[in-house]
Amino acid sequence: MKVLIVDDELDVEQLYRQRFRKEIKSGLLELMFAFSATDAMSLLEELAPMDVILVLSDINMPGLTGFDLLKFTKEKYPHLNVVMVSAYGDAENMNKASSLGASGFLVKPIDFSILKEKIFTG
């Protein structure tokens, strides 16, 4: 299973790799990273999107936002689950994410037990 994580903060890669090290080592999970919405869009177009089971995207990024990525993903790959992530768990962001088709919303700092549940049980 591949999960695409999109965040402009480069240090999140180490955090996710550490939190999912057992799943990665066992071959159960493959993490891919994009550090902008534009990079994520390019990566999705290069991959067979059926290989990606989840896109986990930060909302606030320079240039295109996570919401822009969500719109793009839902238009091109409507089957793909997208979970939005933000340091701000306000109703406005949550409602916008939901109305654009996000399958979930997580507030930073991420509760990795909830994230693992979303990945492995849908």
Contents of the next structure:
Amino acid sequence: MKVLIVDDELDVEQLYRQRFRKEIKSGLLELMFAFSATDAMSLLEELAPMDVILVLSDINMPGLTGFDLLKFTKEKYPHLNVVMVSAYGDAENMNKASSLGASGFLVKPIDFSILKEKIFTG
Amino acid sequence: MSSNISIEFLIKVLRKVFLFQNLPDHLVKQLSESIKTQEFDADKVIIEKGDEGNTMFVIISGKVKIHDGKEKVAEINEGSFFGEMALLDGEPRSMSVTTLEPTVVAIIHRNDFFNVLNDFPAISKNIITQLTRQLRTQNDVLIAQLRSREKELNDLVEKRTEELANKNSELMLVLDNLKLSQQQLVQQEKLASLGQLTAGIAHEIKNPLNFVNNFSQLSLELLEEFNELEDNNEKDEILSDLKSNLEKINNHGKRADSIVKNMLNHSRTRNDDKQPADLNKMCEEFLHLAYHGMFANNPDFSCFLKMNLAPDLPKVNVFSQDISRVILNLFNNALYAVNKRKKLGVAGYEPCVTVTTSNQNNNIFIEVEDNGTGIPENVKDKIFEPFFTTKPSGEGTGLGLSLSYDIITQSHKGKLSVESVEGQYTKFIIQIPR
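Can I get the form predicted together with the partner chain as well, since the one above is the form predicted on its own?
Now the complete complex, all chains and molecules, led by this one.
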């Protein structure tokens, strides 16, 4: 199971790798990282046809935003689930995410038990 | 016009005239016979200053004034005489004489006068006495006039001085009020720019805090796991993770600390000296702050940020909080401009803000360039003027660039310049001497 995590903060990689340490070790989960929306787009295009099941993307990044990535993903790979992550849990952002087809919205700091549930139970 | 005045009457009149006192009877009579008389209405000129004069006049009845233009020197009446000076020295008349009421004068011709003088030189003494009297009188008049002028002038000076003193204290009051208003405006501008940042600051602090929380919690779990483990390889792995997590916690803690420090500095009134500052770090931090502040207020906003920071940029002595205000102001303006252009909705537009630092010939350059709406040619000259703003009312104080300009040019002896093409780009260039 592959999950693509998109965030402009480099340290999220170490955080996620440790959080999902056991799942990664057991081969249950494979994490991939992109540090901008543009990088994520080219990574998705490279991987097609994909076995990625979930994209977890920050909204507020320099350059293209998480919303741009959400639009792109939903146009090209409608079956792919995208969960948005943001420090701002305001209604405007949430509504925009759901209207663009996001399958979830997580507010930072992330509650990893909820995230695990989302990944493993769909 | 001659009048019908008898010789006897004239003799009587001349006898009264001081000049002719002591004159023997036959000479008075001789003079009387040569005299012509003339009548004047009121307000008629008898003598005009500057005229040739070979006669003198004795007032038989009426009143005249002796004057120099509008300046009255004396009023004389019956029994007095005038015009004797021109008659004696042959120079033009030194004063004008005008009647104040209907007046009759006796006119004595120079030849007749000198005939009398030849025959009876003793009247010379009368002449001298008379002239001395006249001089004395005129002197007194002039001195009195001078004194009165002097007093008027003194009074006037006193009055003006008092008025000036009053005006001065009024102006001092106005100046004090102005200074107070200015301080308030500067403070308002600081708070306004800080207000724009609040959301950015929240984001920028929340991010490192999230990492601190996450990594510390993770580390606790790793420790518990460690205690249960027996495999040394796995234990080593966890120990190395723990070490790395502690470093991350430390880094992100410092990051949050630095942001709070900057924020406090930004709103504080300057009271310290110049300190060496890392302008690259300052640019990086404030560009992120400004960006997140903009994003929080405009969720549709997005923009590419490019940083061309000179790796060998030396530290520069500056008033850090002042320079950070300038940089922040330029970033806010740049982001505002690209957002405004983006809202025009032209396809293919990619908003971008670039900050470039460099060190050339002992000058530090910071360039802030945006591909936003640009500055119209007709306002380019005005953008550094206080209270000039193109933002809708309530959105800008109009002081940002004017304060920035003062900070760079006055407190740092540098230059702040702008290049812009409307609809294409704007580039602000800060130059600070090292």
